[in-house]
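Take a look at this one chain, the form predicted on its own, written out in structure tokens.
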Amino acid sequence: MSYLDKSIEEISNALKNGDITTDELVKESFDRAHKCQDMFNSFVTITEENAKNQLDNLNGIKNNPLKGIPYAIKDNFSTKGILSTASSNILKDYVPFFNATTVNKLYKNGAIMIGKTVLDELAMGGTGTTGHTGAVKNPWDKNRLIGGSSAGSASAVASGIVPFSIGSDTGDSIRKPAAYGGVVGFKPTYGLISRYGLFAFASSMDHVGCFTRYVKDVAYVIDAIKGQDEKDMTSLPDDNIKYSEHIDGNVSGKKLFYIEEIVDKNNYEDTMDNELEQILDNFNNIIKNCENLGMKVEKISINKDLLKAIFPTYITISCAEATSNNSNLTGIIFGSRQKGASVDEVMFNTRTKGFSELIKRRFVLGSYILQKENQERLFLNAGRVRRLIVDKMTELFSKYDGMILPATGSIAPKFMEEVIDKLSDRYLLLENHMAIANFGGFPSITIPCGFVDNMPIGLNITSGIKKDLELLNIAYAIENTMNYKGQIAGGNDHE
């Protein structure tokens, strides 16, 4: 096995042993992105040259367990003189004269960054396929999507181009990649993390967090990227706690819970097969796990018109900041300017040969929900909805560790797969729950736990505001029940 296929703690392990050189650490990082770029189109941009100055800074940086590992980061976040394009034709030539402050931090602590990986258009979208230079392949089926919209970064840890690479999450951006790419998928508590650098999305959803192949491993990563930031007025303070030295798979007397209505087999007569099936039968056995460890796990019941709301509730907030948060994209200040006769002509042809069809979709039903006479009626009363599922899931967190359910009701679509009716059960309920941690800024992870038709499918825990660390402890513990950690693939072959 590769040392790049490793965990961190172990690749750290063996640069200060000498039983590898970040040089060559490096490079064999580079030569699989090149290899596996044709294959999964996981980078906008491979950053070769910026990495050999990173790495002639080496020196400077002290010891940490990043230090000299490659890492590859979602094309959202701002690269001082690196195009940052968000996937966008509107941005394809833009390079940002700053850094985002995750840029800084893990510049600071030694990480090498290789890439700037793909996404869903300006965030925008849970496929993977809109981004302007192509679609995302998943590495365990080439014929299938890995989702989004941080699609690249979960490539890039799937195939095992880096050991960790970084993402944001606004609905489950992360965390569903994750499940589709047998990887871990991490986003924090609101916070956290800063979110300076990040192009906007939906600013009040929006979670900068990071892909893995080990739980621990996020635990590093976290440790290097958390704390206040000036220029983040949303930023929380550091807890001053190195979360990897305080992981260690004890959770007896833990209490979990899970939403009856989402697992009950019986609440999916009509769309009930076999992938279904074995999703939620690979779940029951995973409570059993939970319990043998000392935790006990409830299952609870919530109206299920809250759950169905789940949806259209997130697609009202988001559409509506996202119209105004990229209100600036005219090709006046910011995007690739069209001609025109005059100014509003420029804008308009900017926008309109700029974005995408399903940008434009976005944009012009965010402009009417916050047209002032449907204000009250969609975008305030979708704010009242939030406010209810945030209550009642803060309720329970007073109660209860953490919450466990299944990522995903399938296993990754086929491209060309018939996509699933919107207003079924299926779609509203099991597709959509990991948008709960979004609108109250809960931290929650995805892990993998297992295989469905030779595809992997993710777990999903989520825990009270500020418990970051309790609930990477809960991953860790469970994690190590199944087989499934550090998985590559395609089995570790990049010969």
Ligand code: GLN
Second form
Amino acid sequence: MSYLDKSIEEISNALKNGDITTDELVKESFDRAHKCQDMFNSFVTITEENAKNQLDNLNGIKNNPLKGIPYAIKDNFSTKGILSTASSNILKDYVPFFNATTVNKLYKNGAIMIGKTVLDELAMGGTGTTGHTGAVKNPWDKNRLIGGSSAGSASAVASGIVPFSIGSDTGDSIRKPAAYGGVVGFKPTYGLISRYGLFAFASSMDHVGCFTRYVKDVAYVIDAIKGQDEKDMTSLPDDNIKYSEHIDGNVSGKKLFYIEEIVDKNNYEDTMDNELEQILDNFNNIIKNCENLGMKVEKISINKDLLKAIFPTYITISCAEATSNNSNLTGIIFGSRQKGASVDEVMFNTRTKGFSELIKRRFVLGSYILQKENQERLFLNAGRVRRLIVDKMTELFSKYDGMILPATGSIAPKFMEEVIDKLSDRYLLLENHMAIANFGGFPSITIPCGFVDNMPIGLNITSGIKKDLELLNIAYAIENTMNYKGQIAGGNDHE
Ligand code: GLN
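For comparison with the form predicted on its own, provide the form predicted in complex with the named molecule.
All chains and molecules follow, beginning with the one already shown.
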């Protein structure tokens, strides 16, 4: 077993004790990245050239848990002097002249960037198959996708290339691939981490977050990257708490709830199969585990129509915001530019060629939603539904410490597999509830909780605003009741 397969805490101690040097560790991480690239396609760029500068910088950095730890970051984060494509043809040659705040903070903490990871084009999508450099494969089964949009960041951690990676989450883009990839995926309270330098998708729902293989490792990563940033006016004042020092797994007396409509088998009679049956049985066992930990778990009910409105509400708001945010991608100021006789023609040709059909469809939807005559009926109404959902959740989080639910209603699908009917309850309820946390900016985490048909499945836990530490502690306690922590696809066997 290599040090790379261990937790951040363990690797950090091994580095401090001199059991392994940073150079050796980083070299091994690059070797794995190259080796896995042909199999899983996690990276747009493996950033070997950049590593020397980072390693040289280490001497000036005081001891902290991320010093010398290799990591990967989604390619929709700006990295100075390093290609940042958002996995879109329109940015295939784009090299930013500044770093995202998260990148700067990790640099200052001594973490070493190994690569920029593949996403669904511009972070829009949930399959990890739409990036301009090709689909990301699931390290647990190469015939399956790993989900997206933070696909490469999930697979890089699942395959043991790095102990942590950075992603972004607008609807579930960290927490869904985490479930499909058998790793931990966390998005914090909106504003806890600066979004400066993250390519905006839907600003009111975009979050920076991370993947790890252990819940406690999330705390180390968040400690390094959280905090107020004058460059992001939505960032929150720092709470000045070191989360990693307060994760003790003591959850006795905590109260959790789950939404009956989402986990009730009777709701899925028409689409029930063995897979879903096992996912829901697994969930019921976890409830018992939680009770054994001294937590109270209660079933609550929410109007099904409201729950079924999550997906259309998400699509309406996200497409509108995405259309507006991405209007800067014209080929005029940056990005690859097509020829044209006028400025309008340049922009028209650049956007026609630069975006895939999927993206164009979202922009057509977004433009329609934002049209003056449609705004009231579509955009503003979606905002009202969002408010109803957030109000309901806020009320629940005033009484409970967290909500638990199965992260997904299926295991990672095979490529080209028939996806679940998007109008079915199974899709609308089980595959979309995680967007609730983006609507309200609630902290939310997915942790591995078992296997179905030899593929990992995940548990999602969400808490109230600014309850990140409490959430991590609950997740840590639940993680400790299970055998699925620290797992690596292929059983740590990379040699
Ligand atoms: N899958 C969702 C979408 O298609 C979420 C994407 C995300 O969180 N970035 O938009």
